[in-house]
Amino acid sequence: MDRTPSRRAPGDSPEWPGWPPEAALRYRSAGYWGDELLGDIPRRQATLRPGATALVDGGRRWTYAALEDEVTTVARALHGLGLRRGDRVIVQLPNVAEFVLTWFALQRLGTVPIHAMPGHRRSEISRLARQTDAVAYVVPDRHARFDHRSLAVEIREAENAVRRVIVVGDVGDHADLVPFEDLRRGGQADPGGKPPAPGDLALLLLSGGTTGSPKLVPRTHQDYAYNARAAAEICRLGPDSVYLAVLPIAFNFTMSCPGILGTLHAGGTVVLAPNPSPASAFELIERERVTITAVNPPLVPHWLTEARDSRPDLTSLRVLQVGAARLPDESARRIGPELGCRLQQVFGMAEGLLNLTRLDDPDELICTTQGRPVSPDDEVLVTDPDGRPLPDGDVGELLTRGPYTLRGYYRSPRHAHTHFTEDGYYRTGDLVRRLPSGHLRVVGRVKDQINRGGEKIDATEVEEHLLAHPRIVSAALVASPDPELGERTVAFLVCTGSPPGAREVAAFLRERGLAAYKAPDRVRIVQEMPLTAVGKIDKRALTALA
């Protein structure tokens, strides 16, 4: 089998810039980088611990030789169906199996999974399919009471690439979609073929927020396989570990930190969970005998009146992950003595960089920070505005580079100098205090973001819909500091005629297809836009009007 790694430098591929061929060395040679690819995950297990569990979902178990059996079928459906190396799918599915049957099996073929967001609507995924030229698109019927069949074959009729729309559940009236269930009967043959390469693109994630159009992240079979076995022997994983995905599984914090892939990667077991409330939760935990999971902030007070109130067995939970936002020093104070668990708080990126607090930490480094860099060979760097590297304990613009943090975005030069440095650092926008330890302290960002509990939303892109409003004139989105969430929306308007509300406006973005969540939590209406010096919105100004 040709293993060959891919010899991709800087702007040779039209479509993302790999590393530079002394930097790719240097990886591989310290064994950051392997031939493993990542659908060889499952195989490698059952060879192993063929009778282990490796997957549950509800009643639904599999064994690592189940999963393995299954993954085969459906990556010979799916190639049944016309799917071949360096095809791109969207992968938009909620906690159930089928994501991990479809995401293990498109990597079998070479196919590139999209990781969509169960939110996203058709603005979001329109784009999506049109930047990445996607062949097909795998949906549930149904998923918090939206019908997303309807919109997939909206796709389809407006999207020439997409061919194929694959439906986990009832396909309903439309019956030229592709139950999920036809893929489990299997393919003919062997697809055969030849197999990706490590340098190969594996997967595309979205960045945390959009500029018009999404930013999307290329990750390797490489360096994303690093990402989730590094996570994974710092949080000591093994055969013994149950991971609940309590998250959405498409987020990269559920999927690689260490999450579904460091887990099955060190033949434990993952239980999905259908939805984040802390009651089902609980339940899992204490039937499963979970002994880690992940959370985002503000799901942690619900857990810690939830665990007051019904006083759940959550002896066998081991660590608690809390990261996607900043955690406030008290309620991390609160994890360890109410839930009898340890608190591991983790700070990452889609585009690469993972930090984790360790397990042995003190606590007060636990506590108040949100960890340090998982790889030895992670370059971080904490400038000011002008780009000139500032001292620990100064306040600064986080800028990085290492061995599974991307070089650019896919099929966006435009990124190339705005988000990336001439030798390589990815600008993350994040503002954070560097402690002599290496451990980061995250203070704010940079960027025009605003992080509403965990989801990330890219005010210019809501500002732009809001303009197509037809009484609107003049939009402006900001942050609002909210005591369970984080950060609340603000939408500033000025508007002509009678301005609409919260519930109008929240009702016009979704007739634009934009996902709920970035709907605005306040509308306020105003006579004009303050202006800075140079003639623009001062948001400064409406933030702290907010």
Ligand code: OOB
Given for the second form:
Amino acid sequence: MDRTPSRRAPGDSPEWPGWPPEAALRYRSAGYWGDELLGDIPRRQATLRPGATALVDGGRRWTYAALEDEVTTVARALHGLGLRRGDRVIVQLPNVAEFVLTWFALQRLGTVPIHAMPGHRRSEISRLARQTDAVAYVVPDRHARFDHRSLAVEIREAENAVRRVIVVGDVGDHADLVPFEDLRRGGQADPGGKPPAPGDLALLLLSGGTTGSPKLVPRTHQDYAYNARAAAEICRLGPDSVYLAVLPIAFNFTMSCPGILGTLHAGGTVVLAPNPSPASAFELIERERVTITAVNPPLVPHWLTEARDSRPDLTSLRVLQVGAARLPDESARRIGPELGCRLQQVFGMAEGLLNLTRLDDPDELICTTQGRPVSPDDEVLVTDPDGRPLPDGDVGELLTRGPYTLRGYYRSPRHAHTHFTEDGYYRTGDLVRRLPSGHLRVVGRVKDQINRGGEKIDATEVEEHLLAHPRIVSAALVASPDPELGERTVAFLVCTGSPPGAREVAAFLRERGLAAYKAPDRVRIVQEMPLTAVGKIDKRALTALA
Ligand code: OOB
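Could you drop in the structure for the form predicted together with the ligand? We only have the form predicted on its own so far.
Okay, now the whole complex, with that chain kicking things off.
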């Protein structure tokens, strides 16, 4: 056991740095941080409005009382499987009710869900398992024509810590996997034990990736609950609100901005969309009288077209949130008139800081900015390349700290100095312009990341995989502008022998277990890479070429 005396703040853990004591005190006394644990949300609502609808997934519906019952049952069963407070569990599920049940059950035990994305494959999942020593892995049987059970078995065999695999659906030939249905049957005793504390680690989000290797964002009960509550207040959510989850449920945007947690916190109803197509979303909006939903910019033109062509009844819809990538101003201006609802732009990040346009902002601000911070105590700096603060109106890198923005990544002390300033500001890697009203316009970025319609691709991660190809000598992944996705990826390659085409590259990366969305959209072969004065690959020159 490590007995070295430490000078850490309360709530601090050797695995991730917490907030300094004076900041923590301020956030508590201002009321941002409270005592409610994330797992308490269904319990509180089950007392206040037991018969109200909490969750809808296709034909399945849960009242708050039923949700509370099931969460309790599943938590006991997970405890029976050996899951304990502080353990980490990889959760990789599509938009199904079982995600919500599992997630709250884990919160009850103080067990920490790691939010994997449905598209992640062996490379991403094994990395997560290693980074966290996860003890269990929750998967669907099949999703998007992929058999998650086989991947789960492979992961369990390769990663010693992963002892349990839980399958939503059919376990198939794998009799040693645990069917989720078994967890819903009950009969287990109350595990008792000490509940988690509000400052404890509650979940791990995947960083969209600033430069370098994939990183995990530690979020605590108190900061994540505040994130959801603050967003819910700004969106004026209440018991009559109906939130449609269109984007992946594990995404921070869908989960808590205000998303699922904000809606349940307010006593509203969460409806899960099986896919992001406008046809299925519109059907659910009509049927469930949805009041608020969230999409990314590439979906917007499809929604507008489908609304024009099929004339759905969208009268219940009050707010359409759009975020995760830059929404072009022209698309923004069409939303209000054509869908008959308020647009809210959302500029957020797994690391914390959340910016929203306000429902009563002037149209011009709503259509041309990505919002302003949700908390009065979000501190924002716009700095020049030397870190000096710039006046409003100048473009610079966005730095931030505040009551729900991390002070360091999980198990990642070596990133402390690259991604954070001495005084605790997180360097977002985003280039912004700030208006006197506090609203931000996102104009670019300095991080080596590509934003493919909201899906973040860490260039370094893909380049490392490309370099494993026997005929690739040098590789650089850059963005090229795209009318549909905003950006697509182009891989510049220097090769020996016959160069691989885009298809061979995609197959090679798939074989290496990389998620399909990270495969380069285009491959360009060059004789040599352009270099900067200090001898690094000149990505600016390549971006200009792309
Ligand atoms: C959201 O979170 P992440 O962690 O996947 O990605 C964060 C990055 C930001 O640093 C920024 O580069 C980009 O995504 N981004 C936007 C944007 N929203 C996010 N860039 C331009 N305009 C926007 N509106 O993407 C996320 C998390 C919570 C809520 C919404 C989005």
